[in-house]
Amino acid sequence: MATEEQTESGVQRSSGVYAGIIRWVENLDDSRFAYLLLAPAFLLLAVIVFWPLLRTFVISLQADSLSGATAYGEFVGLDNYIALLTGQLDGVALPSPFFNLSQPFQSALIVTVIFTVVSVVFETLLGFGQALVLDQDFRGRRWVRVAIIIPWAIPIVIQGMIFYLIFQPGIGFGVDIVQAIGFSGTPLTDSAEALAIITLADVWKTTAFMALLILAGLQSVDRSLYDVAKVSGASKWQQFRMITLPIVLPTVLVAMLFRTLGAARIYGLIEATAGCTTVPSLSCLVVTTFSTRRYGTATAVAFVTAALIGIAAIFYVVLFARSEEGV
């Protein structure tokens, strides 16, 4: 129960638990007060994100075999994770190997890493180039900005069907092109060639996303810095290296983070273009394993995928913090 107490200035103040909390909040510095306001969001995030992850990990420690030595749902420890490395569980082969250097383009982890790294690098470079062009003042700039968004607006399934038809023998013009550069006549049936085509399709679609994010960063650069650099005799390359890149780098890292998280989860584009049998990604392995009612193994793959994505996110956060310190 709150009571009144006399302060040194003679002002009456209530005392009690509620009043104590109010005074504690009033005495917080700005950073601690900000964390206090964010606490409900962090709590909600923990419930929405971390509880499903914990539940997934628990299921991944359970057996998914409906027959044999272990019963469905029985605790088997790390057996499902060991099965990912050996490629078999209870003598039954997984739909595709998780990691196998002898079959790199049939290994879900290797395929996902190759696709993620190559697509994000090319999308960043091409997107940066497009953003630099769109940042210039020229006639028809608004129409050009609208035009580059068109590939990004196309649904993934339609995008996959477009590239499927382009590289389909007897139908698409892309078969002649890939044959001219040394590919086979049926590129969508070869794992390595199909992966290259899927990467090309993803770069074609998502470069616009990178360009728009980087363009937003470029337009935040103070133009007077370039005027000072010109007066000082700095070349275009020096202006880019000393002004543009350091200021835009945090935006580029955020864009790369978004694309890395998206690329690591690729499934729809593969399934619509070449199929998960030809190009198995981690998400493909989760879906195909889950469809065979091997829930423990499927959740083990899903948990490993989430862990790898988390590591990538932490890597970008560290780079972002260092870039912010540099600016």
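All values derive from a computational prediction rather than experimental measurement. Under this definition, the rigid core comprises the largest set of C-alpha atoms superposing within 1.5 Å between the forms. Positions refer to the first chain, counted from 1. Compared with the form predicted together with its partner chain:
- Once both forms are fitted on their core, a CA shift of 2 Å or more is seen for Val25 between the two forms.
- Relative to the superposed rigid core, Asp190 undergoes a CA displacement smaller than 2 Å between the two forms.
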Contents of the next structure:
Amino acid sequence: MATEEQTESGVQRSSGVYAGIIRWVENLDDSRFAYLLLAPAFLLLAVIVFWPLLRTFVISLQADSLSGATAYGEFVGLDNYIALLTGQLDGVALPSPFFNLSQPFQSALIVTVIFTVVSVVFETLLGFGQALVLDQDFRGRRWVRVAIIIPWAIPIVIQGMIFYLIFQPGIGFGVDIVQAIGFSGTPLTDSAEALAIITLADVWKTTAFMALLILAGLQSVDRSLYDVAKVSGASKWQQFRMITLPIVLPTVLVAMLFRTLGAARIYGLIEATAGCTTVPSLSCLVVTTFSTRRYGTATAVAFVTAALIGIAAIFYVVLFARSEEGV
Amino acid sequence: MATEQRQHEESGDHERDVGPFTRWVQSSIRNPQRAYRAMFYVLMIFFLLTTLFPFYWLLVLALTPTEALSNIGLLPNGFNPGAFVDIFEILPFHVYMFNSFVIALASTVMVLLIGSLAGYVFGRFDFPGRGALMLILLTISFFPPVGFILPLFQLFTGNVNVLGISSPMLFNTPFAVLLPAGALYMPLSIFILTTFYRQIPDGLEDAARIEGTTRIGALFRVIIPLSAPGVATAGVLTFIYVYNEFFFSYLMTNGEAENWAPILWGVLGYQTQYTAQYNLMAAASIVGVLPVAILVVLAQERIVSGLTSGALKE
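Having seen the form predicted on its own, please provide the structure of the form predicted together with its partner chain.
Below is the entire complex, every chain and molecule, led by the chain shown above.
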């Protein structure tokens, strides 16, 4: 191979398709060469992501086909979306109301928003705590970090199984604890109680992710700033508020953005603990309507979910831009 | 600080009439560092307990004999390690684990091969459309998988026709899980690899080119070996993500071990039996956690640097 490669600007003729390709690649300009190397990645994404997304949108413009003869009904434009948002599909195309609200789409939306907001807030607060602990120098720091990361690294199904068992009546210790604060004896069968448990499970698993990102932010703070603060008599709290927080804030926002986007697609954890009929999230709604072959409705819900996640992303980007300017 | 503490303890000895708590409070007021230290230990122990206790309790549950399965305390009511054998006899749990390993490894290889090329280009070339393409990648990693599931399901079950040829039947093969799961986590790997490739000095690449290596030769012989830490990081993270993945693992197989169903179906399998085999569920969960737990212990530096560089760069 090496001998053939010593071609000078492709003048030397060498036989074989392989050498021909090598020479062709060598003679490409930088931009073309870059596109060539990017091609496999974007080809894969085209098949697995772009085409399905486009297709999802096209299907969402078609009516549900209930006869079974064809996969989809006629073209109906945005009717699926209108029906979904005005609640016309409730109890007809969407499974009957799960939550304590009378409308399934709205209850799924509420479940998803409550879950996302509450879990992200707690993950940020606890993640900050974990990051502050890991930021210290102490013996065994490595092992404490391992202990904190492990919940993050376990499969979602096992996370779900752990909390399913902890809150299993007659088996888990969790039932007694939550009964003390007024929950029923079978918390995983009650929508609101199960939602609380699922939120707890998510906080348990993903706080570590927040902690690691915030820790990276903390470690970028110039330590000499603290010495200056100490000399001028600032208390620990003042040091935290005046130095640490402003510098770490952009990092925290990025971490919150990632977690919000992750939390808003919650599905597996619900399926593995309480089930989608007890705690319906938006992703749950897509899967349940999909499995009853109401493709038009399923894809419309999927697209609305993606749009809501997009809005959340824009919200964070604006906040981020402001916090960068504010420093 | 240590000498200061000793002094406080000595002075405390003189005031024997006050209790140890009062003495501790007094010395903390004189020396706030001590109070911070105490707060730090309280926090650390709290976090250690909350993260690790569920695993300990899982072990207690797994070791409890079937007939004693009620109100499990801090110690198992009896000792029955047999549950760790039973899980493999009732379901082919080892086959599920093997399937998961194959799927996670294969998608890691796929992501590293394809992602390395893309990361190399983003890290070392400037070309028209670079920013836009990176933005597209970033957007993809945010998209919920429910946005793709329906067309992908039809594609993988042979229901899509392209020019009269129907798509291959990938449902119930490892590809049905590894392609979408790998593709969705590939952008993260590309970002990680981009930062690593960017850090390699230009001189090394130029030297390799002058030595007579081709462009692609320079990539595989110089750039990739030098960015081995980045490749390892992206690899570890992709493996963990795909091994842990739920959505496609659940929906893209019918759950039979011989149809390449991953570990998820094994863990859930004990739930659908007529008898509630809680100890087996716990034992299976522990066995399923072991591979990633070992990976975290061995590769924690990689994981930390990967998560932070992948997330915070853009």
